[in-house]
Structures are given as C-alpha cells and as structure tokens.
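Only one chain is given next, in structure tokens, and it is the form predicted on its own.
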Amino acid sequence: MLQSATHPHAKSPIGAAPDLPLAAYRFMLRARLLDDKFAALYRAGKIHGGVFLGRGQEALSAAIGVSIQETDVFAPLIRDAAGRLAFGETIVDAVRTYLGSALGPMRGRDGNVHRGRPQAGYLPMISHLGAMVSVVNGVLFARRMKGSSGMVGVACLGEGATSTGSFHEALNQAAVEKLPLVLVVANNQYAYSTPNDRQFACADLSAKAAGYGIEAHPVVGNDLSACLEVVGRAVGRARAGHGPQLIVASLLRLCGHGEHDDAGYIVPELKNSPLGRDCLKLAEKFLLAKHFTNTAQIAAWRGEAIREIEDAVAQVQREPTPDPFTEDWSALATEHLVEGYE
C-alpha cells in the first residue's frame, strides 16, 4: 500500500502551521529535480520516448498529493510528478519506468507516463484527454456496490480536456450518481500549442460546473498556499458527501509541451505576467516569510534529493531491460486470464 507521511497534518490551517506547506515543498523540491534529471537524460539518448515536465504545476500537483489518503484513488497526468511523489510513488519506480527496467511497476512494457500501481489506488494514465474520469468514476462505483465508504477519487486534466466528450460523458455521470470525485483542470493556457481563446468561448471554466449542477473551486496554481487551502477544501467536500467538485487552477507552463517542443507559441505577455512566476520560487518566498525554515534547511533538501536522484540513476542503469525472447507479454493484471494458464 502506497504511503505518505503528511496526511496526519491535512487538517492543519494553511499559513498558520509549517506541517502540510513543507511538506508540499518538499515534494515540489523532489519532482523539480526529478524532472530536471529526466531532462538531462533525454537530451543524452538515455531516455526512449517523450520526457514531459510539470515546471509550473508542481504546487497544484503537490497540494492534491498531500491532501488524500492512501485509501483514495489518484489518476494523475504527465506533469504530476509532484502529486505522484507525495501520493507514494518511489523515485526509484519513477526512474525505472523512464529508462525501461523490468523492476519497475510496468516492468519495462509501457512509456514513461503511463505508470502506477492500480490495486492502490495509483492509476497509469491511459490519455491525458479525458479518459482517466471515467476510470476513476469505476473505481469509485466498485467501491461502492463493495459497501466502501469515506474515500474520495482525484481525476487530473488540462484545460484541452475539458472540450472532449470524454470529459463531458463522465463529469455528467458523476453528477447523477454524486460520486466523491474531484476533478482537478490544470488551466496551463495552451492545448499543446492552442491558447484558451481557441478553445473555448467561456470567460472561466468554472462557469462549466453549474452546467452540470456541481462545486467550482478557482484557484491561482503557482500559489501553493492557495492551493493547498482550495484542494483541501474540495477534497473535504467531496468526502462528507456533496458530490463531485471541479478545481480549476491557472497557471502556465514554464517548459514546452515536452523536451521535443522548445515553446515558441507562448506569448511574452502570458510569460511577464503574474501566472508566469515560478511557483517553486514562491513557495520558497512563502515559507521563509513564515519562518517556517530557512535557506540553509532548503539547501541541505535539495541537497538530499540530487542525491537520491543520483543514487536511483546509477542503481537503475545497473538493473536489466524486458527480455523480449523470455519476457510473459500478457497484461500484468489479466494473467490468469492466459490461454493454458494453470
């Protein structure tokens, strides 16, 4: 069963306690670096597919981690590294999933992104277009008709999704049933390439949430605090029973769609402004003027982390790759189902 050490402080006020800030910052610390690392491995040939990176959405991604449970049910995307970190996952999984080791939890058998540990809780990806909601309403209806209760099941997406009818589909079957889902829209302003204006009319996405008769919570993403008091809140509600709550954070991404795409689109106006500011840098900012630590302890995290990144590179590069004359290709949950499977 996945862990995380900072759920007992959920309850903590945002501001007035360092528990829950720190520990968000620890993780958006360890998936900058990460991200970082993978960067550097890609650029070197070491790394085979895309290498997409959360820089800017690390404080969004990193409130949803802290602010479930390890019973809850957790679909994150391509740049929730952070979330992913805080939610249980090992940086060594996350290495071994990038560089094709046959220890890791998809055993080499399937690109960087779409990794996780379904029994859980921990959802692989399987698009970042509005599929992963109806996975997690599943889950939460199985859950359900097994007499369960009390958990909650986090769906993550970009403002892209939102215009697919996978979203539409599942967000409206959610409503009915009241399921305990959040559904968290990283509003990066572009689809890839395609800004807001081309993509939908609405001056807000949350004004979407009355359409289906459900919670809107807005929320500045590369403010930390705010993000961790709104996630906390929705997550809250959808637990005590209130149906299903839709977060819409803004922000805008500090890096290309990947380490393919250098990002030319972004216009300089979005990069000067306001959601441009890096949400590391503020969270920094904002821990200090709190007094909840300082530099010397900031640097002597990140200090630690390089070198847990370091330690699961080298250890991963050691470690074997599917062999694909000896290797079981039959889904890794659906062996039983095998053709002579005894």
Second form
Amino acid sequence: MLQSATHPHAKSPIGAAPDLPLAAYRFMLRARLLDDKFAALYRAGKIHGGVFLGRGQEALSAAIGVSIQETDVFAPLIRDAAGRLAFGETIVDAVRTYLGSALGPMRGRDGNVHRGRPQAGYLPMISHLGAMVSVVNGVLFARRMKGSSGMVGVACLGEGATSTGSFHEALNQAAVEKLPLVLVVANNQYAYSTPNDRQFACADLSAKAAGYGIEAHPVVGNDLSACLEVVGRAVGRARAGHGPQLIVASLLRLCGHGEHDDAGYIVPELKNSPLGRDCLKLAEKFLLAKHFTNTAQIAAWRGEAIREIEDAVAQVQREPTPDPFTEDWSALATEHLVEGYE
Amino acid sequence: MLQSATHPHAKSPIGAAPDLPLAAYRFMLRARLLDDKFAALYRAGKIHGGVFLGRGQEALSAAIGVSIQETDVFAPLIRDAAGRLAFGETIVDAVRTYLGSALGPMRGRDGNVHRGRPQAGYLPMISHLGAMVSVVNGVLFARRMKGSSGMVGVACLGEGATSTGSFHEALNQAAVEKLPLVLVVANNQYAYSTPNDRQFACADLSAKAAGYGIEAHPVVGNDLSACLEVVGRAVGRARAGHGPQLIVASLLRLCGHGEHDDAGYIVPELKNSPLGRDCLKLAEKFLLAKHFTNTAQIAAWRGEAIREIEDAVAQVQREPTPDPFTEDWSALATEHLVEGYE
Amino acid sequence: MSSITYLEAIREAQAHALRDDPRVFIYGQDVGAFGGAFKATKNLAKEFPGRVLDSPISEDAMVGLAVGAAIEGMRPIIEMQFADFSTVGFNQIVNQASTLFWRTKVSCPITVRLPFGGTSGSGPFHSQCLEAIYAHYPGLVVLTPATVEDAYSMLLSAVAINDPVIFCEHKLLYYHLKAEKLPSEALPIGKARIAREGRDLTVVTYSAMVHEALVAATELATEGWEIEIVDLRSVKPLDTDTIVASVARTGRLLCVGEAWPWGGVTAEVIARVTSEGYGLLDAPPQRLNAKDTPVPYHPNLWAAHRPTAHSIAAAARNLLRQ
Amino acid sequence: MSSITYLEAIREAQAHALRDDPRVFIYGQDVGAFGGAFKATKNLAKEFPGRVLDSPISEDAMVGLAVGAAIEGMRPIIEMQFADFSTVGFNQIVNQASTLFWRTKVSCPITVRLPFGGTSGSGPFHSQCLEAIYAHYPGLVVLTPATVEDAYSMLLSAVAINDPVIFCEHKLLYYHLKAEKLPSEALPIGKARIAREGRDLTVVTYSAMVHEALVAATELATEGWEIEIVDLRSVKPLDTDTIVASVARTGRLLCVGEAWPWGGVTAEVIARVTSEGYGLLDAPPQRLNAKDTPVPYHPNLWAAHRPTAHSIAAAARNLLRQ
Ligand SMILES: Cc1ncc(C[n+]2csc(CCOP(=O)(O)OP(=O)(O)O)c2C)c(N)n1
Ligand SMILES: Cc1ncc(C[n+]2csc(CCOP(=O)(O)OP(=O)(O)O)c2C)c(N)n1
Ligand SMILES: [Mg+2]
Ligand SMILES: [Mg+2]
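Could the form predicted in complex with another copy of the chain be shown next, to go alongside the form predicted on its own?
After this comes the whole thing, all chains and molecules, with the earlier chain placed first.
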C-alpha cells in the first residue's frame, strides 16, 4: 500500500516512473531481511513453533501490497511477508507475533504467520487452506451492502490450496456476487513436498478462470515489473467493477516449506530453470539497469532495514509475554455467557 | 446397462441400429411411469418423507444407464430413476425403498432415492451433494490397484452441486489420478428454487473442464439421440484411458424439486423454450419417425410397465416393514465393539 | 394473528431483526424469493430488498462470507437448509467463526440457523441433532428453543449476541407447535426454564424432547408422581444452577436428549450435577438418548430410535423405584 | 533396534500392515516420497511402490476415495496432516464412512490417522483434540493410544477392524516416548489398561494425559497417596467395566482429558460411572479438561491451557480431602 508522506518512495528523487518498482523493491528487501532474521532466530531456538518464509516470492507479494490501498482488504498467506509490510504491517508487529509478545496483535494467542488486524481490512489467516477467500468475499459483500464502492479484496493462496473445496466455493461465490476479489495463486511448483503433477492436471491454473466466468492473469512471479503490471491491471479491473480476477504466478520457493524443511524434494531442473532465479536479485538488477537506484542507495536501505529489524527484535524481547494468570480465559465476546469450568 | 438375452432390445425385430435408442426409450418410459406412481402414492399419503422425480431428465439418465455395463460403477442422484433401471435396478427394489420394505436394499433404514447396492457398483447416495463423486473415484482407484482395467464410473449431479467443494475436490482428484470417471452434470436451470444466475457465473459449465485438464461434452439433455451419442462417446473416452470426462446436459426439470413443490419459480420463458420440451415425447416422435417402433408397440410397453409397477407396489405393500424389536440397533460391522447404552 | 406456529415465530423474529437493525441480512439456499425450504423466510426478500439472498450450494463459503461480513460489523443470519448439511460448512464454523474474537478481539456476531432433529420419514441425512458437536467447541453459543415464544425471543437474542450462535430449531415443532401470541419479554439467554414443577424427579431436557417429557409427566401424574421438567433452552452455556436447584428439590435426575448417546448434553448435565451437586441425589442419575445408529427412515424404526413420552415415562418409573 | 519411538511404532505398524495385507494402502498429503509431515510414512513409498500415495490438498476427497476403495474391499489408511484439518474432510467421515455399513451391510474398513493434541508453539489450528467430536457419531471407532506399544498394536488392529477407525495419535508423544521393543501381543481393542495401581483414587484418562497423570501419581505417592490410573486406550467403545471396577476399589474418580471441557470423554465417563456404579463413589466425581478457548500458541499460555501433572495432582489432592 502506498500511503502518505512517510512512505519510502515519497523521497525518491527519480520522479514518477520508478516510484512503484522502488517502493516494491524496498518492501521485498525488508521482507527478505526480516525472513532471514526469523530463520536465524529459529535456528537459535528463539522461536516456538514453525517459521514459514516467503523467499523467492517477494516480488509477487510486494506487488500485491503496493497495488492496493489502505481501504482495501488483504488476506495474505504464509509467504507474504513482503505484501504484509507493503500493506502497512510494521516490522514490530511481525516480530511480536513470531516471538509471542503480549503486545502483538495476536497477544501470544496465535503465532508466526497467523497475524492480522481485521478491523483494518488485514485478515489473519486460519491454517485451513482456502478458508480465507470467502471471508474476504464477506468483507467486500458487507462493504458493498453498506454503500462503499471502489474497494478490492486480495486473497493469496499457493497452488496446492486450489485443490481445496473452500477455494472453489469461495471463487464461485465471488463470481456469482461479482465481488471485487483478486485471488492470487502463487504457483511455486510444490505444496510442501507435493509436486504439481500430484496436485492438479491442467497445464496452467489460469485455465480455471473460465469455469468461474472470471478473468485470468498469468504472470511470471519472480519478475517484479511483470508482477507490478499484472497485479496492477487485475486490481484495476476488479476495482472498476469487472468482478473477480484470478492471478496465477509461476515461481519457485527458495526455501523449505518451513525452516524445519530442507526442501530436498525440489528437483534441480526447476532450481536451475528461470523460475529458480531469485526475484530480489532480478529486481535489483532491473532497478540498477534502469538507473532507478544505485548500489550505495541499496546498501543504505539494507542497512536501515537491518537496523530496524534488530531494534524491533531487541524491543520485543523486552516486551511482556502473555501471563496465564492475568489471561482472560474466555472465547466469547459476551461476558455473561462465558461458562466457568472450575 | 445392456445385458443378456432377457433385455428388451434383444427382441427388437428392427436390427442393430435402433437397439440402443429403443432400449433407452423403454427405460425412460418405465422410469416415467414409476415416477408417476410414486407421485400418486405420495399424494395418497402412502409414502413417508419426500418424493423426488426425474421427469424431463429421463433421456439423459437412460442414456447413461444403457451406455455402461454391469461391471462399471454408477452413482446416480435424485433424478435418475431411468438410469437406475437401465443399470439393472429392479422396479421392486425402487418401490421397496420408497415404501420402506424390510426386504429392500436399504431395509427401511434409508428411503426414497437413497438406495443402491455398493457390492454391485451401484452406489447409494448420501444427501450431501457432491459427496459421492470421490467415492466413485475410490472404487475406480481400488479396482485399478487390483489390476482391473476397462471399467468406468459415472457420477451424476445437478448443476447446483457444482458449487460444492466436494465436486471440485473429487473432479480434481480424478484428473490427477487419471481415473475413468464420467461426471454427468444435469443442468436443469434450477437448484431447488435457485436459478443458475445465483449459482454460477460462467456461460456454460463445460468451461470448467479445462481448469481440471479434462475433456468436456456439452449436450442437449432432452434429445435422446444426442444424449446417447455424447454419453456413449464420453464413456468410450474414459474407458479408453483418456481420463475423466465432464458431460454437461442442458434441460429442464418438468416437476417440482420434490412432490411437495409446485415449482412456481420456473419462469415461463424456460418452460416455453426448447429446453422445456418433454424428452419422452421427443424420443417417441423420433423413434416413430425413424420407424424404429410403432404406437401399438409403445402402448404395449406402456401397459407392460404399468402392470409391472402395479404388481410391484401390490407385492411390496404386503411385505414386512422393519420391526424395531428385531432390528439390530448397531452401526458397526464389528459386533464386539458395539456399545450397549441401556 | 389468532395463533402463531414455531416456524412463523422464526420468520417473525427474522422480520423483526431485519426491520430494527440495518446490519442484519439473511443468506442461504433458496431463502430469497422462494422463502426457504421450510418457508422460514417467506416474503422477507420482498419486504427487505437486497437483504435476503440466495446462496450457491456452498456451505463453507456461506459461513465464510458471514464471518467476513461480521468483521465489517454486519449481523448475518445463515440458514442451513438442514442441520445435517452444516457438516460441509463445519470448518468455517468451528475454526473461523468460533476463534475470531479470541484471536483478534473482533467479535463475530453471526447466527447459523440449523433446522434440526428427527421427523418421520426423513432418514439419516435430514434428521440429525448436532448440538453437542458445536457445544464442544469453545467460542460458540448453542441454543435449542422448545417453545414458540422461545423460538421467537431467542432468535432475536441470537442476532443481538456478539458471538457466533448456533440456533437449533426443531423441524418437528415447525408446524404443530402453536402459541397465542409472540412474547414481549423473555428469560435471558443462558437461563433454563422450569417447564413443569414437581417434587419427585427432575427431567432435564431441551427442544422437542421437552414436549415428550411433558406428556410423560402428565401420564406419571395419573400414577401419583410429580415430575419436574427443566427445559435447558440453551445447551451452551448450560444453566447448571437451575438444574442443581431442581435436583436439590427432587433428589432424582433423568436427562433426556434426542441426540446420539456418546457424550453430548445428557452426559454434560450429569457430569455437572454429580460434580457440583453430588449429595443431592437419592438415586443414580440416568440418561435417555437416541440409539447409537444413524436416524432411520422408516417411521417404525424412527419412533424406536428416539426417546418418546413412553420411554421417558418408563425410565422415570424405573428411577422412581430406586 | 535398541529403542523405538511412538512415531516409529506408527511407521512400523503401517509397514507391517502393508507387508501382510495387499488390501492396505496409504493416501495423504506428502506421505509418499517425502514420508509425511511427521515422517510417519518414511521410506514406505519406496518399500511399497504404488501403495503410498500423495494426495492433493483435498481432505473431503481423500476420505471419499478411501470409502470407495473400502467398498471394493481395500483397507485404506488416510493420513490427515494434522487432526485439525480433518474438519474439512468431516462430512465424508461422519456421513459417508460412518453410515455405510449400517445402510448397506457393506463394511467400511478405513483408518483415518489424526496426528492430534497440543505441543508447545503450535497454536489454535495445529493442536486440537477432536476425539469427542468423532466419538459422538455412531459408526466410528475412536482410538487414543498412550504408549509406544499401543500405538503399534492398536494401529494394526485399526487396519484390521471392519469399521472406520479414527486413530488419534498424539504429536507430543511422537519423538519423546520410547520403548525397548514392539509388542507381540496386546489387549484387545475396547479394553482399558490399568497404567498404575492404587487404592485411594482413580484417575481415568487417555493419550498424552496418561503420562501427566503418572507423574502426578508419583508425586502424590511421596505424600502417601496411591493413585490408580486407567488408560482408556479406546474412547469409543469405552471400557466401562474396567473403570467401574477401579472406582469400586478406590471410591474416588478424577477424569482427565486434554480436550475442551463441554461434553466429551470426561463427561461420558462420569455419566457412566454415576449411572452404573453410583454407590461406589465416596466423593463427587471430578473432571479436569483443557480450558474452554482455542489452544494458545505461546508456551506460557499453552502450559496453562491443558491439564498438567501439577494441576492433576492438585485436583487429586482436593478430591482426596473430601
Ligand atoms: C485444509 C488443509 N490441509 C492441509 C494443510 C497443511 N498444509 C499447510 S501448508 C501446506 C502446503 C500448501 O501448499 P501451497 O498451497 O502450494 O502453498 P505453498 O506452501 O507452496 O506456498 C499444507 C498441505 C492445511 N494447512 N490446510
Ligand atoms: C451440501 C448440501 N447442501 C444442501 C442440500 C439440500 N439440497 C438438496 S437438493 C438441492 C438442490 C440441488 O440442485 P441441483 O444440484 O441443481 O440438482 P437438481 O435438484 O436440480 O437435480 C439442495 C440445495 C444438500 N443436499 N447438500
Ligand atoms: Mg505451493
Ligand atoms: Mg438443478
């Protein structure tokens, strides 16, 4: 999301054209460095539970984040650190959720990638794949009912999640309601260890769009400009009232499913293919070649980001963890309906 | 299913060409008359629970039944009286289930359209729409594992059921496993009262096939010869190893959702459109025009069928109903694991 | 209106909610122009244009949409065509709706209407009682009105509650149960009701079984027994106080439910009474549930599968003799 | 093998079943070459080509396929990646698999493996205990092995049983619980086991909580109390006889479960004991369950959410004092 004067690209001296790629790049970079930090914390035994990274998928994810606005709806998934930051998540909130700070948005109740602020249109995923899509529909549906227009909702999924009944029901529902849903499928060739040929049988997942009566947008997912262009176009189409849009990005995840996984199942053919190229490096090359930025600037951004991340970690490590004795052990908003069991 | 010398078409004097349409027509006729009888019994208060008819869908259903073999798998739905008969169901079994005879295949435990004989590849539907498709997959999968080949499995659905997650998961599963599944969608324009524009947003449900990487076969569902040709072709493709086939038939149901429903929601435009024409009458016309049969013969068949149905009803009405005192109140096959609760 | 049925009360409550609160809408299969499979939303689509909408046959997405709308401050009512079909929307209910508030502080005021319970000839997939399944999950409120008045007032409350409510409306009561008029006030949610007073034995039950128990009590009255009947109204939360107070008066407890026997409401009630009001019992607490098989289609089997006035009276007699 | 873990026992049981019975196959996400998210099928795809297959992320279709295969006489094992995800395959389990035999006389010998239960840091969607949800439905057998030996022998039994079995394997026990060797014989399914003998109080529990209870019992032994621990092994069927016999010896009953508190195993056990063995109790039966919220992510909260040796000992002390 591009917002206000504090946004990095606002300072860009190069003018209008490079703004979006530069902004996206900076989110990619920050996300990559944040992910690296989480990986390091995980290896150091500082994180409870799993760590799920977006390495190799930052171009797509950042493109989503910078293509939508604060007033839109965003339901990221496990590989969307970049999109989350671009949509306005602070590094501190991300670190808080991973480290279980009581001050984080999930207050230690949920962790790692399960974070969000639904009040702000930023939906915290539940684990069940596909389940968030219809929730995005519901937000859009309600806003339309209340008279809003011009907003879009983006839901992110992996290609594996296209096999879920939830995905199908929700996409069809969005099509019937002609909701401004942008469904982004990051086809990273594997669902955990399962390769595409055990997951679906169509040549290209974009072929699904016609069966829902919606528009499809295939894109090369490690090419930042392509992502910016295609995501921008799809978001624009949805915003303009053309109904749900299906983006299918081809890419490769450059890490394990989680940090516990060495991804030994990813075949060398794919790693060595164009899909296996690191989107961050490609983006850097592109920005430098275009003279949108220079290496000193990038180094400075990197340094800034690292400092910010380190500061956030240091801060969060001093923050209180949730206290079972003061914890409100109740799942209901309605206090007088809560049962005591002791 | 066409089998043995006792099959009606075996007596056909007209030779090879008319066999299939005549056989299908006779099943259509028998199904229509059987449905009429169920409707009459329902009105007379002789049937407990709902009555669900296939009026207007007999051509498609019969075409399925005569296009597959005893060794195939068949999972009919609520409008498949014709297909059931053609697959080998006896009129007595159908009547037994509707009247709750203890001697029927469901022994009064389940009723109306919830009947089948899984041992014989004839799967009894559960009510949850879409849920039978993956069960057909499982039968085909197991048979292949055991070394069988050349069989197909047909699962029937209405267009409304294409909105279920089950439909999607199962169709994708069949595609990934390249199973010989023929999925027949009877698009009768309504799911209960819900018109297609509230159910899906693609122009033609056949457009879904590409998204699964499978073959599609649209067909006009009240045209018997078209159904025979298209179903025959799809079944042939599946049998020959070309993977799942999606048939989408356009037609109109010429009755209520159940006999309690007057279908007042069906718009006259559709009733008066070609889709609204009665497949049974169209088939009759076609067979007479082709001189495959004559009116006397049809009258005789009709008379035979009515007698058979009346006899079945008379017989079943004398059959024992289930007795709660001798009933085995246990849901487990393993006797020693059954709990007593009294 | 000279008299009003349980079903009409449900319709009226929805009309009332739609009228009073612009945040309310109804979404479900055939609920629009058709007015629903049971006509519980009859005429509402016309009366409230754009707020009573047909959904595709997509229970998972139906509930998901409701949760999203709730996040935006709406108060959706989801009609499942039959309770039995909620199993395909199950995940969105038990993992999405029920956890939202706890995880995010954003409340999830959705009402999921489940036409539930056995009726003759409906068979294994149109008769189920799923209240125990939902009550086991944290974050859900599970209501089971037994009267026309409660159907009305509790549905109004359900829509007003800031949490997901599973509203179990019994199909057997839809047409036959009648009241003179709709109530203007009601017991709060979470309070059980003494449906009949008595001093010899307490029957704790809910929904359609309240009426079987009432018939049994009338029968037992002719034998000189005074049966007290507690209508739970809400199975989660469960009004332990009212139950224990009744058992304190009678010393005998029979719990009756139409659901399957393993676990469920009757087990929970007995566990609470014996833990919290142990000394009050003069005889072992007893349960009467449906049999442990799917619900049979044939009326003969169906009538034997569920508790009835007859079997309740028999169980009560046994217990009174102890 | 010098020692074998609970997880290895599960793998070995599957290898054994695949070896002995050509009707067995395994189907689930990542169970093939990868060997499963927890490595419970490690090397099996290689050892048994074509019989250990990766499925798409389609829990509904996974179970549906298993039922179809069972109709054809196969004995599929379905691995859910986590028990929590079985909610999206729920309908096929509770309406398709569980009703097949009752409706058609064709048995449905499928085993659904549910890696379940809480582990630190796993949070609301990777920690759930769903045994009560499945046990409520007729037509399912629900097993909850607590030991390496039972994990092995009960999984072998599960595959052999002619009914759908929900096999709840506790993730917390996977790596840490070890045994010297696999058993050659075992208690039959449906029989509970006395995990520790004692005369002062009976703790009835199952799965990971058996080990918490054992620690509590050791602690209480230092205070002079002899706690008897009944490991249910199977929650449906439930071995009422063994439970009642134990309560007859001790006079005191504490039921402990890791699941949510409303309904479930602990309520069912108490309902049975108080109905059938009422006079045996010298004090009110007590329950200890998880708290009535989703399972929290943070270790601090998680440790307080579930019963532990500490809270079990405290509850036992309270009860012993009564
Ligand atoms: C319904 C459901 N089943 C299983 C899982 C377990 N699971 C978590 S991530 C994952 C793989 C997802 O693959 P994909 O959708 O391609 O996303 P990717 O991880 O590749 O980004 C699986 C199977 C789940 N979260 N939800
Ligand atoms: C999962 C599920 N939801 C709801 C229902 C209730 N229901 C039964 S038939 C029906 C309409 C089916 O429409 P369609 O699939 O088009 O078949 P048709 O009746 O038109 O032949 C509905 C909603 C159901 N059986 N299963
Ligand atoms: Mg993937
Ligand atoms: Mg239809």
